[in-house]
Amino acid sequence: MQLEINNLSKTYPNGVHALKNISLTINNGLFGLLGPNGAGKSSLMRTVATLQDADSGSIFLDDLNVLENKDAVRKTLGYLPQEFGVYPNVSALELLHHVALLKGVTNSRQRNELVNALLVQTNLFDVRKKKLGGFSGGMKQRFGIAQALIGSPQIIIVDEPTAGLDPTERNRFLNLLSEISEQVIVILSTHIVDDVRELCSQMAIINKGEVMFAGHPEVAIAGLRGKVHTMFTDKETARQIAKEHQIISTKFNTGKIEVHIYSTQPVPGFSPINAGLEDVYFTVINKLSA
């Protein structure tokens, strides 16, 4: 299974140019889509999910034209948007049965088997009769994946799924996505670099509607080998460094400011370090180069 996006563009009525000639090739497995808020990630996901039209370009899922055959695409698609509503006074069991009926699973025995299997897979079987209004954030996200899996989709889109989850729920959710992606395309749209670093063998970084990088995370990291240098310093020195060097990132660390800079040459006072995906992200977003 392969998703091919070519020269996709979208401008909203308010003049926001959300997508600018986006081209990506996405194969089976977990694909991480990184970018800051407002980068165009949700616009791209909504277009792939057939929830909005593009102004130009094409999307193909193998031989299926996504933009022209929306009904056929929806039969192969599972979608977990950034914000999705649930009926708070309905149990997980009841709502999954309802969704399965809407997706055409009319045989009661088959539906029972499907719903129970999904509840087990998402670790919700023990709370299947609990009302959704009493679910934690992580439980709601796992329920969202359960409903997205009904119909055996070939592509699953999840938009900012781990925002607000505690570490335990985040790990549980990401492990679930990793398991699912063994058989299908899973697109993970996020601004959390660690989500992509830990799971994805394919990724892209987009900003202001444009693809800034696409490829394997390790390839991206290898491209920065020998070009990232660090220093622990105080605020005043950090401000001076910003005037003299290309800053990748700054952050507080044990009472000091940890500064990462981009340079192809050794820099006096700085120590070279192994680059990480966060360094790649900020280097690409800030368009740093020699």
The other form holds:
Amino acid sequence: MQLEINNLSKTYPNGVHALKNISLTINNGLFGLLGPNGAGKSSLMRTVATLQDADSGSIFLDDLNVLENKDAVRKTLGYLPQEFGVYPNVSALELLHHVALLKGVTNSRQRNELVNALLVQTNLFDVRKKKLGGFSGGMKQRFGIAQALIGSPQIIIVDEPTAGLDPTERNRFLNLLSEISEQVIVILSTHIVDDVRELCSQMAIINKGEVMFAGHPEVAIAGLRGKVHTMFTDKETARQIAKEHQIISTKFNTGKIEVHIYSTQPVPGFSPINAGLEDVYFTVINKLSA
Ligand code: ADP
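What does the same protein look like in the form predicted in complex with ligand ADP, given that the last one was the form predicted on its own?
Once more the chain from above appears, this time first in line as the rest of the complex follows.
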């Protein structure tokens, strides 16, 4: 499977130019769509999920024209929106059966097998009879994935799924996505760099509606080799450094300020360090290497 997005643009009626000529190629595996709030991630995800139209451009899922064959696309797509509401008074088991019925799994034996397999896969089997209203954030998100998987979608889109999850739940959720993505395209939209760091084999960084980088995270990191330098300092010196250098990030670290700067040359007083994905993110967003 391949998702090919070409020159996609969208301006909302209020004049916000949310997508500017977005072009991306996405293959099977976990794809991280990274960008700050307001970058256009949800606009792009909703367009791919056939929930809103673009002004121009095209999206193809292999040979299928996504924007012109919405019904066909919906049959092969699982979507977990940012705000995923559940019916609080029904159990995971009941709601999964209900969704499976709606999606046409009418044979009760097949439905039982499918629902049980999904509950096991998403680690919810033990709590299957519990009411969804009592689920934690992570359990709700995993339930969202279970319902999105009904109908064997070829492409799964999850929009900012880890916001508000504790570290254990976040890991469990990301591992689940990674596992699923062995066979299908999974697009994970997020503003959290760590979500993308370990598991995504492909990624893009978008900002203000534009693709700033697309490729493999490791390639992006390699591109910064020798160009990130660090110093631990105090507030006043950090302020001074900001006037003289291209700042990637400043962070409080054990009572000091850790400054990362971008430079192609060695910088007196700074030590070169191995770049991380966060350095890539800030360098790209702030166009430091331009
Ligand atoms: P992200 O998901 O990266 O936070 P969004 O796609 O939600 O970004 O938003 C991109 C820009 O488009 C923002 O400036 C946002 O305010 C604007 N926007 C999003 N949805 C709408 C809408 N339905 N009508 C008008 N403006 C919108």
